[in-house]
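Below, in structure tokens: the form predicted alone, a single chain.
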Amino acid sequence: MITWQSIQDIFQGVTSLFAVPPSLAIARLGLIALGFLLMYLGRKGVLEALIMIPMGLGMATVNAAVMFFDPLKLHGGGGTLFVEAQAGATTDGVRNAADLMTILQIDWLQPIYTFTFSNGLIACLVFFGIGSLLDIGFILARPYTSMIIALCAELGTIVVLPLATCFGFTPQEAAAISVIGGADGPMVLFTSLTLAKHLFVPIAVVAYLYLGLTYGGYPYLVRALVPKRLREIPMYPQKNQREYSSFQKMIVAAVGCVVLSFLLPIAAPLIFSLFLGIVIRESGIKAFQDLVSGPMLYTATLFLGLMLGILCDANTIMDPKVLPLLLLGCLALLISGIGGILGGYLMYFVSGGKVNPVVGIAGVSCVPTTAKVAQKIVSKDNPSAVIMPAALGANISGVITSAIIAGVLCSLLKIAS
């Protein structure tokens, strides 16, 4: 005989929705709706589809099914897809390897989190793939313009770092939050794992939500700060511009990798991953480049977006520390965008009007998103204007600059902790 209790036992998701406080239930429903919205905007091209579509589906599903095990109620928990990091620990805190491996075999996302996400490996894999797509010739063509704009685009990190301490965060937590201003997702993951592991999940979720929104938000910022007559400025190749061979670019990348790793060993995993990708690109080993820039990059990106969505459950978002993270992360990216545009204006005046100020937004190192945003804005006002090479130079320089700044912060604050 079918009873109301048997129906509740079968459809446990509905039961769990009414078994939690109303605020948490509303948050779950809101995050389900947000997940669908992210998927829709990703499909429409408003947001970055590679991250937003799997992230949106993961976010909607995890909040619908409450798929997390409670580590304190492991043997009677209701999770089916993902377990907490402490699952499998015994009462005295020692992990039971056999039990844990049994769980890993069943809950298919847990191994991905444990072996690639929680230790920063997935950030290295993404950086590896990104490096294989980058042509450092764009930096070498305009080195000073690229570096100055990239430095200006770190303004959000510089401003939010002391501001976050005013919200009660420790210097290590503040640094992990402020690095969101660099708009470099793998670097944000790496820094939060190094300096504030307990805030890793909310920082990662907040960072990638905002990085996706740079597609939609930065064009309005550029149009508000750069008048149409300046947005229309075309950027022509410089006279007597030197052409660099693949061998020369490979040597530059190798030297840069060794020097930066020597100066900032704490950030060497990401530095090495990025420059190894660049070296593979310039080495002419097509089989390696096809592997790294194709299957490896897209697999890592898929699971990165999926894991970020799965981690974005209502309990995480309702954490009292997350609201300041939301505000500070948004502020960091806003100020970095303004800083980049100010850098673009600086180079516009220094060059005598030959640099389009819109290139400045590409200094925010969400590569290649902000470079594409810059070109799209300019093309709308002047279809014949091409600024993509200069934007990519600033963009790639921004990646390297954010890695250096994150490495400096990790080196200083890791010692202080």
Contents of the next structure:
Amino acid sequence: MITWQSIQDIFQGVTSLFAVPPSLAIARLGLIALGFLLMYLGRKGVLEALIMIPMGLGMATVNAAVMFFDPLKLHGGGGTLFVEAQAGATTDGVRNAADLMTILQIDWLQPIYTFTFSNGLIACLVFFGIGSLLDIGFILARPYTSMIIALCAELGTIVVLPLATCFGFTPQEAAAISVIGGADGPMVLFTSLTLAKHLFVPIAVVAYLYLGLTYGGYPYLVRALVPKRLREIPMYPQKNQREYSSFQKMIVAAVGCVVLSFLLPIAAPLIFSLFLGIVIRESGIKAFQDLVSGPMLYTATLFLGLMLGILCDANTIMDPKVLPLLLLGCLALLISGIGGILGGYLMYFVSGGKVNPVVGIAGVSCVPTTAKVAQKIVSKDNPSAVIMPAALGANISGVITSAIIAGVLCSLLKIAS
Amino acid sequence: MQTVLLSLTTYGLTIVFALVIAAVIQGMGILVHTLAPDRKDAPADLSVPSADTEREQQALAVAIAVAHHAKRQPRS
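Having seen the form predicted alone, could you now give me the structure of the form predicted together with its partner chain?
Now the full complex is given, and it begins with the chain already shown.
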């Protein structure tokens, strides 16, 4: 005999909507719609498709698949079979281990979350793959220009750090949030894990959401701040520019890796991952390069996007700390973009008009998205102008300055605590 | 105020470290370009026969010249 109760038990995704406060139910439906929107915008090329398509589908699905299931009793009776981000987050070590073992056997994406996402491995894998796509020759051509632009593009981090404390965040939490301004996903994951583990999920979600949005938002910022006649400036190779062989680039990358690790041991896993990718690229071991730049990078990116979507359940997004996070993250990226363009202007004046100020946006280290954005904007105004090499130089320097800033913040705040 | 100071200290240290890295990268670039450590390791073109001694080189040159000459001779 089918009763109303049995129907409720069968269609838990729907009936659970009525068992929670209306605000949470509306948030679930809103997130399902947002998931579809992100997928659509990713497919249209407005946002970064590699992250947005798996993320959008994950977000929509996880908010649909809620049921009356909460084995760790963390969400008042509701849950999914996807992942439990809060498992193992209590102060009781024994309970943490037991909770983790239980949830690892239940939630199908929990192994990916626990063993790659929450320990930062996935960030290292993404950096590893990105490294294998980078040509260090671009930064060798203009090391100071690239580095100064990248330093200017860290403005968002510097401004938002004190601002975040005005919202009631502790210095550690504020630092973890402000690193979003560096626009470097792996570095954001790493800093939030090191300084504010309890905010890891919302910070990671906000950071990657905005990193996807930079693809759509920064072109408007550049067009607003750089006039057309400056956007059209072509960039030619410098006079007497040296050509470097792969072997020479490999030596520079290896020494750079060791020097950076000497200076910032706290960011050494990420620095090592990035430079290992560069060294593999220049080593000529084609099998490794194909593996790292293809299957490894894309597998890591796919699971990164998927995990971010899955973590966007209504319970997380409705956390009262998320709204200020959304505002501060947006502000940090906006100020960093403006800072980058100001850096581009600075180099334009210093070089006597030989540097296109649009290169500045590539100092925001969302590799290689912002470099691609810079080239795309310039190509629209002057199809024959090529600024990609200079933009990639600023982009790589952006990764380095983000690693430095994350390392400095972690070191200073760990010492302070 | 404390976080403003923290922020400025962080930025100051970042600028110093970043400029050190830029100097290291530029210095390394100049060094490897000057030393050219891979100059001797240029991959050999295996399609061209090689000779180690002067006598062998002369013999090889003669052999190549003879082969060319033979190629040019019309066959009767």
